[in-house]
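Here we start with a single chain on its own, the form predicted on its own, put down as structure tokens.
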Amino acid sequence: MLKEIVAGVVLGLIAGLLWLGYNVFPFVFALGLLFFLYKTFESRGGIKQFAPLNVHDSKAGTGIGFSDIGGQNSAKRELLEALDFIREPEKINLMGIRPLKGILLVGPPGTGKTLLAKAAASHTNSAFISAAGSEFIEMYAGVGAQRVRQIFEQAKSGARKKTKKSAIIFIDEIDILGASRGRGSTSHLEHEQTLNQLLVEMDGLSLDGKICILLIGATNRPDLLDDALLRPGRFDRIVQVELPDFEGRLQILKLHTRNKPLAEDVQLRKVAADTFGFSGAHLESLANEAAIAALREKSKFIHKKHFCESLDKVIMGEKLDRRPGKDECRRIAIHEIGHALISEHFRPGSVSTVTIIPRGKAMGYIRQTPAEDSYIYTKDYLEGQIAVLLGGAISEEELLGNRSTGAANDFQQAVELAKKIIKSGMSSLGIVSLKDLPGDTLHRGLQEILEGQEKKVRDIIKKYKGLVKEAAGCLVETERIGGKYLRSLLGTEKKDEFKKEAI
């Protein structure tokens, strides 16, 4: 309505000037230029107002409780303790405790940081408002600072509107907004003004006694954050949200399969054991892909084979249409059996599946089952992993007379593991600084480790040449064999029963 009134006044003014005999061209040109600059500035976000963010009612909006989040027991305990400051303010005041202003959730992507923030809002019956760090950064100075002020004001007004006593502001990827000042290209006026405004808003949180506001930030790069943001009195708690352990993965799988029809042959404990290193997002995708595989086959239940298929898909990607020729297929099979044989030699029972079905960038691969979740590694373990990586190329060389480019990535990983041995002071070089080590000395140290494992692997492959040929022939025929079939050839399992079993 206002735009129409202004347009009418301007047109009336121009008509009046024309009637009086004035030259209106300079006036019209100036108005057109101002309108063009206005539209250009507005399209780039210079004067555009910060788009209102959705304020969710914690009971009907977020719909997430701590019981809906699997694993992360340590993070949930620490977060629940911090949320008591919102739920029981009278009790906290009696102890003379200052309310917490900010909680920083730190962890890899997909571990449930956003879900924890939503659950915090439900747990405290708070208004919930969320934004991404990138929404605050613009090319024009002052816009980001304005948006920071608005999100805090919006949290307060949202809480009043919902008649709530508290509000939680969640900023995802807060490292974009709160990156250290004076570091590289991020050191510009707009970024510093935006960060300064956030610091001011956090300092002023305790001044509003009617509505308690808690800021929750999430990042997987805490090393990028400014020290002023991390000091006590701003982000008072730093909660680590790590990848789930075995029990955590099992709990997450149970949550994501509770609405899915599982067949009797599905053992979630076995699936949890096979998914070491998976985040909660990976596990949700795994359960979803298994259901899709079952639907594709028009099966009423999700079977063990569907989880096997989805596990391969989540790790390696979708199956590829291309298929190698007969000779190349046999080479790939010999390569993968070489990996599997060495894996079984160093850690019996470790091979879950061997396949030559192309997925992603891999023409074939083996999947190993970790004996238990491990976070530190011994020299023997690392040397065993190097041997497994070398097994494919040496198997090709011993049975086919030469190697192929298919081992390039294996060699790269083997070198990295050898560097880890040297860096950890477990090599013949003793305790050294890897970055200060002369290049030729480092090369000799790596060569010593790799050559030692290569000799061991070659001796094993020579001993089991017949086994490699038989297993590779079966693999070419079926495209997938289970670890139990491979162990049957070694004499530890019944052969016929497990020939085509995948897991």
The other form holds:
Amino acid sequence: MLKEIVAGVVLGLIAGLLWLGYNVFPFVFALGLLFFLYKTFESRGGIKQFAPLNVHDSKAGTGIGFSDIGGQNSAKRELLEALDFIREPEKINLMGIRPLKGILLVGPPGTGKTLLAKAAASHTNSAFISAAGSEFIEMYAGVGAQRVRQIFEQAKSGARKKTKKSAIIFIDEIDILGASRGRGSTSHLEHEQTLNQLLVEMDGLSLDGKICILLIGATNRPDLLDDALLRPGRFDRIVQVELPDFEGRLQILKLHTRNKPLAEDVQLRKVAADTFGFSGAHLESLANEAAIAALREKSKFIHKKHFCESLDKVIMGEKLDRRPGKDECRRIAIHEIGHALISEHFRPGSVSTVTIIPRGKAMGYIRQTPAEDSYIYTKDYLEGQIAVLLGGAISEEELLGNRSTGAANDFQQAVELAKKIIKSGMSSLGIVSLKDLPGDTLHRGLQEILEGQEKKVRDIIKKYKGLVKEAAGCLVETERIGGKYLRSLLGTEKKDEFKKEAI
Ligand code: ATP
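Since we've got the form predicted on its own here, give me the form predicted together with adenosine-5'-triphosphate (ATP) too.
Next comes the full complex, this chain leading.
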């Protein structure tokens, strides 16, 4: 509309000047030049680059409470303690306590840091405003600093408008904005100015007595943060938000399936046991994918098999259309059954699925059920895992006469596990520093561990060669077999050496 008005005024002006008998050429030329310069600037994104910060202001409250967050009990406890400072400012003043300015949530992606910040805003009845660290980063000096000022001002005005006494500013990926000076990838000057502005704003927080503002930052790389941000008086509390344990996973699964029709064969405890190492985001995706799988099958309820399929999808990625040829299929099946046999040998009942359906980067894979949540590992366990990794290649060698490139990734992982054994002082080299170890000594140490396991695995595969062949044939036909059926195929339940837990 504005453009049309301006164009009309300009045309009218030119017509008027022409009527009065003036030479309009210099005027038209100057206008054309200005128009050209404006368009060039716009096409280079000049105007967009200086656009205001894209903050996410939650107008109707965050709608998330602490009861919507599964697990994370210690993080919740620490956060709730810190939030008392906002909820009861009178008590804090009476005791002469300096108000809390910042809380840093540290943990892996998808563990619920954003949810915790939102729940903190609901709990304290605060205005909530959020932005990502990357939104403050620009190549033009001064823009980042201006955006930092802007978010603090918006938090104050937002709280005033909603007649709230406090506001919570949440900055995700704060490491991008608060990385140590001299480390940022953007222009040095711009990065310093942005970080300095953040420090200035945090220092100024206590001066604004009417509205209490709390900054919550989230990162999974606290080591990158500038020391000035971490000193007391800035981020006063550092709250660890870890991957959920068994009970945490169970609670998260319950939360994300409460609105879904689960069939009777679904045992959430079993799903929680199978998902060691999953974050809350993984578990949410798992429940969602299971519901999608059920919908695709036109099933009224979500069954156990839908969860099994979704587990594979969340771990390995989407199914691929490409299918290997007949010979390659057989080789992959022999490889996977090799892994599965060794896994059953070292930890009976440990295989939950074997498949040769290509997903993500894998042509086939086995999924093992974790025995129970474990955070430290014994030498026996690590050696057992190395043996499972070597099982695929050795099975190919014993049944097909040679190995293939399909085992390269297994070997890489086996070497990493062997290094872990050496690093933890559990090898014949004794207690050593991995990085100071001469190359050939390290090589010898690794060889000793890997060759020891290779020999054990070869003996087992040789002994059960016929069964491996039979199970691989079955896998080629069905493309996927469950742990129970695999154990019946291999007859492992009846064999003594597969009965006792070796790890
Ligand atoms: P990032 O570090 O990648 O920003 P984050 O730690 O902030 O991730 P969130 O954004 O809070 O993770 O979580 C992503 C999604 O995962 C949530 O919307 C929720 O569905 C689910 N989720 C994560 N943790 C939990 C939890 N503890 N309880 C319930 N749901 C969770």
